[in-house]
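Here you get one chain, nothing else, as structure tokens; it is the form predicted alone.
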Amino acid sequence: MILERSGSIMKSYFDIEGDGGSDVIAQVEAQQEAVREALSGVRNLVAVGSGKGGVGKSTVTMGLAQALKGRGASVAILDADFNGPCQAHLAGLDAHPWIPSPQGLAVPRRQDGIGVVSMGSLVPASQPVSFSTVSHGDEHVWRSTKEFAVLGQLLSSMAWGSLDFLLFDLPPGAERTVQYADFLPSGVSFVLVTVPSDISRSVVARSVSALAGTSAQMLGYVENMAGYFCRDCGEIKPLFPSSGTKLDLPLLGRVPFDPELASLCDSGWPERRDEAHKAVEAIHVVAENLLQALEAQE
């Protein structure tokens, strides 16, 4: 598609020969390279997205690294999602500053020993977090490529050490999915997070098929809010009518929405593994379906 401004045809990446002396190419080697260093402690990388907005991918993570953690894992958080960052608010830090130390800037953990980085911990949730671009006459550099330099240099300065899992809280878009696919290490592993609703399996159903594209491995979905918890009854009534949009992925499991699970997000999410939620319970059950997910790759 030929775009148009002032009169005049924007150039493409494809139209621009040589790279105006930045060895643009040779940076991207060694930023990868510091993080495959950073990172090589880690023994699995899952990215959880969905492609969908406000299905829950933020408070299943946080849910999963709980599950984990357990289990005896040892278990961080990357909250990727720059412009709505949560994961700080949801692990109770923050305000929670960033210590260098001599292997890297510290994780931030929680009392319970789960790291997360999160840029919610450093801007107040009143405040954008906001990337300056730069601008010469009509040329500029777009904002999402500073927000994948960023992202490489959090991989690459955080002082991950020795860990079971690092999660990544992706931001919505199935196009940002394929792109934080293509950016992160090999090896990562997606899990995606839908409602059952046939707009957002839909638009989940694109991420699958986009992501299928990629070298991404994809170990199954999670179908959050599959059902409200009534608390009166004690029984799981539902939410959405029945979706006939079919999902080309393992279903790890079903997570009902429980109001008290929300109380739990807004308070930190307190330390502390409380069956009468169920849907804490069904969480439990996605990250023992997932551990069997990534045991059938190996």
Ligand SMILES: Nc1ncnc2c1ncn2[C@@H]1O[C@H](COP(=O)(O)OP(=O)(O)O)[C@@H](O)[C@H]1O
Second form
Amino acid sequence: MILERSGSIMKSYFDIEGDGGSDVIAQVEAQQEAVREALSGVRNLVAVGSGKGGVGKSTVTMGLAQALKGRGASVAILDADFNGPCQAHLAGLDAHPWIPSPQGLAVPRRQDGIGVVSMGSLVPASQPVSFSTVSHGDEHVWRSTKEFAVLGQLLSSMAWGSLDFLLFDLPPGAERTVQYADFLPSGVSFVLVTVPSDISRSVVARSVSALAGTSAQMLGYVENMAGYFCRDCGEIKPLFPSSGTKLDLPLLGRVPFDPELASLCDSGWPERRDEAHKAVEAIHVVAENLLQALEAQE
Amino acid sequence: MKFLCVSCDEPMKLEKTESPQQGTLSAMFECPECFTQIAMLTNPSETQMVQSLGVKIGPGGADSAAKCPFSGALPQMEGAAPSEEGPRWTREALSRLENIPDFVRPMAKQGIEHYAESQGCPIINEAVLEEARGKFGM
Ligand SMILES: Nc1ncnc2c1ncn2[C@@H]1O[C@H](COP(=O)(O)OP(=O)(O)O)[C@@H](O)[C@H]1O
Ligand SMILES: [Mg+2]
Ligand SMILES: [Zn+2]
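Counterpart to the form predicted alone, namely the form predicted in complex with this ligand:
Below: every chain and molecule of the assembly, starting with the one above.
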């Protein structure tokens, strides 16, 4: 239809030069298709989130990867925390080159075979991953735009090949967690990490109710830093006062605070499974319950 | 998305964007002829919907005033400057860099050059990349 303006014909969309993005829908479909295609050989997508920061999402993600690998699964991690990409360091892949293959980027691999895609491999930990700012805009408005654009491009350019598990180490933020649920291909399962504190549990409870409105499945939650292992008396003692906040989700396991684990994370996670660590042991239980929850889902 | 000044029949230019309240977006456009200003206001869900698309709207390029406000979807990471010296790339090897998203390409390229240098390779060809892939990739 042509709109008329005082006798003359008004310019229509295609009269204005330059691509204004009329093909948004086609672009979105193409991008989603590229992501789906790249992930077609991945059997299980598991997102490790929380809503809360500093509760051990990254630690649990790496621990789970190790535990699943120990059970013979092929596993890779995508570090989706672009503002604090610590998986590279955790994996001991701080300065690890990304190599393009003819089919896409080769997934960077640890010695033990776990794949770890973390921008921390390309950017030194001392230097924050920064995106150039868009002029005139409030930075926070653009942040999630860029994050999801980056995520989509990363997902579709990696040569994931055939994998049993791709674990996503999510950034903090209950709102963000839900955005990831909407962005990731349907069929993604969520594991939520909390610490026993009331604040953390209520943030996670918010994530749970928000995720309930998406197509994502929730496998359960992990209670991290659930007391500490006292080496003197050999018992687990509480770290936080107990919380009354209920989480309407199966508990996959409790992971005690283990000072040795904290230092392992600073120096890079060890390559081999070490039963001496109480926390590592506990994460193996989580992995077992996760596998059962996934099986029950099918 | 484009805005046309009906009285001048001129495409309007993006002047500024703001987010006055959580999740909302106000984009102001101005007609370069008559300086009439209009604002496009989106509610949080509209903003979020567009933000989550990660698509390119409007032409890229340096002239940000001509861009749609949502072209923030164009990811660009401040990365390493292109290397002047160091190993040379064959055309085939260089074309493989196309497989790397542009926001990390400069850094990835630099990483590969460091590796090649450490191996004493003056030229990066597909064979060097294949060897590196076996070493570093899944
Ligand atoms: N069970 C644990 N025992 C000891 N330290 C832990 C444990 N879980 C996490 N940490 C430490 O707590 C800090 C935050 O953990 P991290 O995994 O980075 O949290 P998040 O990814 O949720 O921000 C890290 O220094 C990590 O080593
Ligand atoms: Mg983290
Ligand atoms: Zn005008």
